[in-house]
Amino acid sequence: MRANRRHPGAGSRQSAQPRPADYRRLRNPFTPQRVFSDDAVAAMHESALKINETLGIKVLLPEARDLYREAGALVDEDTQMVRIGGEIIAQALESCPRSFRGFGADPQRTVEFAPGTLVFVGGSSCPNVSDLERGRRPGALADYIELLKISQRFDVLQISGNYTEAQDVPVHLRHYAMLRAQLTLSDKMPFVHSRGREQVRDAFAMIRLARGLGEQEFRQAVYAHTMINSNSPRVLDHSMAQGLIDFARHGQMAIVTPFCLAGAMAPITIAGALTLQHAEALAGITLAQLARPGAPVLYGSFLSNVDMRSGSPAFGTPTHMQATLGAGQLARLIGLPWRAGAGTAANVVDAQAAWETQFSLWASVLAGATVCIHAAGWMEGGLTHSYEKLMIDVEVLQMVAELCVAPPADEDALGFEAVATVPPGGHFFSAAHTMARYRTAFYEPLIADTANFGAWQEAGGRTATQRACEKWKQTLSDYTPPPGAAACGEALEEFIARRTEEGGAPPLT
């Protein structure tokens, strides 16, 4: 009995009665499960202040140094090393806000970042793109602007990410083709890269156009998000040291992120990796708070192991996920919203890739993080995003925001009249109960097919990464641009003929 209902996160099919779900704002309904006892994660809370304390943090932006040293840091002009008490981070973590929202073009885009929610974020940075029609390849404008169409399409990716780069695109300008992109093919709240002082100043300068926003009421609440990675161990660049800044005293939310992997740039123990995190976390947090108090920043984690016999990143192992759940404790110790992040190592969209991601996301989800970022397309350890992954984790995605809400247990729930209307041996099809609810009392498949194998095998016997790639495509087919797209694209295109005229901006490196 297949009814032809709408799902939460597929914009253009009709239903007099929608599902419940709201996949735009999701609430974790699950208890944060631990690893570690209190007292482990306490002792690695120290650890970390005794990491910042006495052995520092190197900070290359000489900026960022005085900040640090205003606020009473230890500073060593000759090494760059960066020394940071205890009260002086405590300060800061007092200054941070424990909730905020973001917003996009559409007010029903606003979503809440707060401990307790759920936002998910397709897989970002990845330099290759592959679909099963034109292979594996560098990631170009057009399939950017393909990916975030195909994104745009699904509430339960609520906010864009940096899918692939825009490699076509010199990198003085890339940043102008990208953000305009977003600004006029998406309503969510966008991403922006911090490469240099000059390209945020643009990126704010094309958001406040496109939103028809003055620079205190820009300042004044979150309209995009920047990923901020310290070089771990204990290295703090330019671009990521001015980024912090550059967002702080803008308002607009940095997510501070150290990528430690385990045996490599971080202790081989998931204790010791957590602790290295913890300290470049807090390092980084602290700057954005000098530089304004109560600026919106998410603690980070994306902590993960080597392969030892090869040194390659593995995703989706059991050091993986007990490290996010361990970033969890730490998270709910300093009180901060936080992400977290699914992915995988696969190289080809398999049951690896399937039970990898699928494993880092659940990790997520019971750790309690706000934010889970590669949880869509997300390949080989970031080299690759998938155009039939990005489909068939969306499929899960909107399984897991399904489980957001409870199932009503009030008394036309419990069905008794039903069970009394249906003889013993009968069946349930036809009951009034039934009727009254089968158009929307199961979540539809996006892509699993529920048919048998005969009928399975007659309708052509395709895998769900060959469904996936049918999806996709008719998922770009059916993209309809946001309202005030035209409008946008009009605002933007003076001010990026005149900075493109004037040179672009090039990256801080």
The other form holds:
Protein chains: 2
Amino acid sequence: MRANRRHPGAGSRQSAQPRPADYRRLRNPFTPQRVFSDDAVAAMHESALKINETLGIKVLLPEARDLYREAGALVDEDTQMVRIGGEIIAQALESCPRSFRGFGADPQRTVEFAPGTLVFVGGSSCPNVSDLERGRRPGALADYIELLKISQRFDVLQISGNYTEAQDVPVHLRHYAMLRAQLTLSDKMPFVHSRGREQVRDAFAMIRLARGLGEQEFRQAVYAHTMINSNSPRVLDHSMAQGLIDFARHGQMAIVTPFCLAGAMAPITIAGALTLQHAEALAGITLAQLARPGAPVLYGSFLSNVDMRSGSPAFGTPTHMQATLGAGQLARLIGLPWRAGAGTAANVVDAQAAWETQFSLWASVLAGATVCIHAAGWMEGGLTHSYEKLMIDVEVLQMVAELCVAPPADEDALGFEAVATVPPGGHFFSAAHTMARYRTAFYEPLIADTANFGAWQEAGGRTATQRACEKWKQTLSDYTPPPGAAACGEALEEFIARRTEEGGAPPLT
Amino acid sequence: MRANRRHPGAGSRQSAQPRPADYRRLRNPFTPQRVFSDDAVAAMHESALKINETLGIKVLLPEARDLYREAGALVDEDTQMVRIGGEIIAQALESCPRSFRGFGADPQRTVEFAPGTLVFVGGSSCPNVSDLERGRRPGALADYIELLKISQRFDVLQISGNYTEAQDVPVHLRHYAMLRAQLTLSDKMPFVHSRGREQVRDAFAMIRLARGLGEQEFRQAVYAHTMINSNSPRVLDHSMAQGLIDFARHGQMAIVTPFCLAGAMAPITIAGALTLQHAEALAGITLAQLARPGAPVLYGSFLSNVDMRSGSPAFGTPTHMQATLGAGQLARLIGLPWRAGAGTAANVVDAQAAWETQFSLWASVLAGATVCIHAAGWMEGGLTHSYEKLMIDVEVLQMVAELCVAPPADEDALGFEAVATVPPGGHFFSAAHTMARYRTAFYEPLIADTANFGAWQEAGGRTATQRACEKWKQTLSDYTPPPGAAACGEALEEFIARRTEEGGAPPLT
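Next up, the form predicted in complex with a further copy of the same chain, please; the one we just looked at was the form predicted on its own.
Entire complex below, previous chain first.
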């Protein structure tokens, strides 16, 4: 079965034509799948509107309550509860853009956010990092920079994630260091934390400096993205509300994702948890549209379940998948581009890490999510970003990207002549039809090893995780900064020096 | 984020209601996905007919050539080439049943084979077995029996596979030992090798004895299945042709799967390899229908690619997935239930083993395959059946099975009242809505561990593969034979003793 025939000339891959898939611009090839009836989806939407209208959401930021009140919502200043009528939400949904583009330093990094596009983002905001050589440790700036450099290498991670927290940098200065790294070491669209107006203002200033944009120019297109998580159930805190307002006013992209776990911060039923999540997402999206109609937002879902024995979050479960498919139905009902997420609760880069991540990745792809966050490296339910898992997940994302190109089916591809030239019981290894294509016919894996057992054992018998370790080290040592990225370094240094002098910007909590 | 709250009363799972999914009877919840246009699929079908009509297939068995000739095919006895006209194939496809049932010892094990049903079969015909405690070794009868017992425990593996070869039993007696084990230790529909008329006749006699069936009764329903692989390109050998004829004449199920690898035994293009595979499958299915119109057959695909650097087979690749999706389109064109397969080339039960298996499993599910073979335990491209991988794959299959049940979306499930009772920032752990459901709300994993890092490390820091090892040992020690299975043992012993006395039945090669 396992042939050992080596293809003549197969050693010289350097002359290979690139595979046809353009990992920077993917369109989802799958038909979005349903898990609920259309009636059930409509009922969830109605119930979410009823939650916002009759129960309301607690909004901690006075400025946000003002915006809601001015739009006609009922605001109780004592309880901070805001009750938002369905017509206010309907109007907000009207003004949301259905598609828009996001820009990095290189025009080649321009990403389209629209129903049907497919964007992957690395695992984000993990407090710890881990690799086979140095072990598990709290994330520091050096780790963040390494993960940024490795991720920069892979086009399939189309925009920057917030891989880990640079916890060795004081919080009032951290955003300078992390954003400087993004702007000088990567040409992808950067991530910016919403940790208060002052930090966001700093970040936008740095991006304008790096991209050479004036204030007006900056507001007219998307150059940065942020993550807005409501505190489920039904709380929108200060920094999140302020982030929504500030990103909207500056025309930058906010991804509005309640962080719900069925059975913990949300009802235990998928339909119930989705309804609560939908209510909170609608409330957040509405705030952005009230701050600036037309502000670019993504609807967000990252709904999974808790393990009812331990109360621990679980990811890549059947519930996670069904919830994601249902979220996709709700996103299509309101017609917005949206995000889902991949992930695992595994504590080591083993088979569980792989199957849970794939399960949730397939959920995201089959649900038609525009953006899949935490798509690489994220493990322990988000507590750790693993260098080896990053590489393994990139392999799988590249495999998904390959599926975005339909295989040729012209007459030559059908290969009747090739079949006619190979006798019964023969082989196609040296057929002209094969020779003309073998260099680029198949995806060439990063990590996967197809050697037979003996050869594999002789080569050291290493697991995929051990091979991934070698691969990230090689990727890191091969790193070269994208052309022009360093050019903005001086202007940024100057800005950061001045702001540091002024005391930096403590986060709003 | 990671809660440590333990659910009150969560220790006592024994009173849990079963989850609603019936793993024995699954319907695929997904819409079959396409990778080719309808025109391209029609062109592949036409090209396959042209291959059969003008190039032909080499058929080694004279009896099979006679059947083809009698139906009007052009047969060259010197070259053994058979050219089959399109109308002969069309007529054969007319007589194929679109759906049928297969029977085990227990009526609860009845399986429906029809477009839209979902049947999983364990990894089959691996020459080696492997487990963490005893290592990798050639498969022996004791291993086969252990894998059979472990697989019997899991309803999601609905019919028996041919887990490994009992290589310590002489080939003329091996089929007695392996089938006796299936019939006395399992109540699932057994697998029978097509290794010549004599062995097949023995096997059918044993099944009739075990099931208490007369010859006529036996022919009227499906009590066994076999695997028919053509030798790609374009050879149907003695034992496969004879198996097709004998299974058809006895009304038993043959799965007709050319074993093609794009770039090796088939054209390097997916469209070309599918066309060759389709041609060979149609030729085999036609032979079965010529032997007995209405014979139960499954159309089969197990098309992947070779690694062009080493010539080794690769599984769970993008090519494997696209080929499987295309095969599903061809199967739907001819309207037959069909099989695909999951698999991996990995040599160890690591992340690669998991991601490749999932990739090919999802291919099978999304392609709408009726039966997914090699769905558990199969690794090294089929050279080894791993005990630990068996358990890990069963976990994932159970997760897929859970997706076959739509989550509730009635008013109570929408949970408005539950949301109303939990204050903003509160939690749902002790809500009545949660308490009423927490025991059965979520799939309870076999192997997956959601403990946080500290707890996981304290408990030994074991990988999923290590936990799977413990789990198969426990499953094996918990094994009890299905009720009534042993009852047929005596009659089988008598039969086997007599046939052994007569010299057994050497395989036809």
